[in-house]
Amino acid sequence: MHWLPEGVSTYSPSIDTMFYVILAVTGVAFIVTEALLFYFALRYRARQGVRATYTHGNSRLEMIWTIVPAVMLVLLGLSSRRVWGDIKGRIPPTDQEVVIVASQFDWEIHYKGADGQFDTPDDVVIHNDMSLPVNKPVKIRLRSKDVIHSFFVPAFRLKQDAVPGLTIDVWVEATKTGTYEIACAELCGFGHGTMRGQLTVLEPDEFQKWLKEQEANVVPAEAPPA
């Protein structure tokens, strides 16, 4: 049984990885508090002929269960550090890069044209169809138009907020061909739920055939009257 989509990412084990850990130590955590919290109810209720005693408490016990949830914590926090490091601290080089501009309630992604360059006239824009090379890494800046938002690819276990005025960027290197949903995991206004797009991974040469077909249909805007 997969409680998650597929990980087609190469950082999706990881942060699966991180998933479970957690959810196995908070879950036996929760188990075990609840089944004391029944017992304690069940063995200490009030009976009839029977006085309630006053007790101080145990220090003993009280350490224990004050230093075993931190250090879990900080074991936790440290494991998870080196993820989000992995993830979040640095880009591989790379030479695949792709600007997303989120506005409400749309995906505008855009690819360098011929000149290499982007924000210029000959830039690659497609709206909510997204392509990628499979096994190379790719550089994404967000950006928004408007409102904040959340660029999501589940099965990328890929989620970062798009916010005004900001290029945010985060990387990517897909392991598997195929089609995946974009969603916007940022309430965004009325529409929100409407803001989805596809991302497709592509072999690389397939890719890089479909990227020359996008370059050939880029309509070049009229220069400005002298």
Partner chain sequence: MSLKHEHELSFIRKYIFSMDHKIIGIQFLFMSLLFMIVGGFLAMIVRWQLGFPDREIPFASHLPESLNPADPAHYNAVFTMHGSIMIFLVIIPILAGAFGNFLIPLLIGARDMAFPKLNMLSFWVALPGGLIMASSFFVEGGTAATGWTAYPPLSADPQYTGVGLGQTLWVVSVLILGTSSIMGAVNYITTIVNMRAPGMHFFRMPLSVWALFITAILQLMATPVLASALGMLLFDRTLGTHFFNPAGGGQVLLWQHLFWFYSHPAVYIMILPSMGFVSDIISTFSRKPIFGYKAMVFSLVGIAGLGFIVWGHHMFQSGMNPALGTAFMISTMVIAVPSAIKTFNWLGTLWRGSIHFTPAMLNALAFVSTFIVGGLSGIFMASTPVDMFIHDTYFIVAHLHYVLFGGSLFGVFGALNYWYPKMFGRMMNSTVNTIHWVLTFTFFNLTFFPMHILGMGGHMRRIYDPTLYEFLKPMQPMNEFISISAFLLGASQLLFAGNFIFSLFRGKRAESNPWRANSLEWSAPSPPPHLNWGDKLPTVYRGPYEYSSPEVAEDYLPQNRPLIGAPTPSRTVPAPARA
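Because the structure is a prediction, the values reported are computed rather than measured. Positions refer to the first chain, counted from 1. Just so we're on the same page, rigid core means the largest C-alpha set that superposes within 1.5 Å between forms. First, how it differs from the form predicted together with the partner chain.
- L37 is among the residues whose C-alpha shifts by 2 Å or more between the two forms once the rigid core is aligned.
Could you present the same protein in the form predicted together with the partner chain, rather than the form predicted on its own shown above?
What comes next is one chain alone, with no partners or other molecules.
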């Protein structure tokens, strides 16, 4: 069963599974409650000479329908916690780092450049077009120059706000090559809906080749990012 779009990061299956688990639990709750609602409404519609049953409740029943959902919900919470900790609670060690600086309606993507360091004149800076190697964890460092933006790659199931004044690290490991879209998920002004970027996942050697080309293109005069 696949209702969600294809996921291409290492953690997208666990997010999707969590989604489907919740869908199953809530689906059962949905069907049971709606069916009862419908059934009771029809079955007990007013009839000549039939009086409603005079009752104020039933403590046993009430205990049951308090405890069962409570247990279900706490279980859902606990299993979500594990997935969440894996994704946002840690960053796997990696030497592949990208800095993304969001600004009004532009994703500025920084690679280290030839010297293997950020914030030097030879940094590779590309706008709205990001490339990543496949099967390799990548650390993404998010910043914003003006207002809050949100880095959203639906295919990765990755979403994280970029907040002015904060530097926020996230990571992703792509599992499939191809082109995907980057969107901005936090209202950031009139161009919010157009703050679109492209993301290409490449084989590692192709990625290295691509990076070398970009490095060659760097105009050294360009000032380092603030």
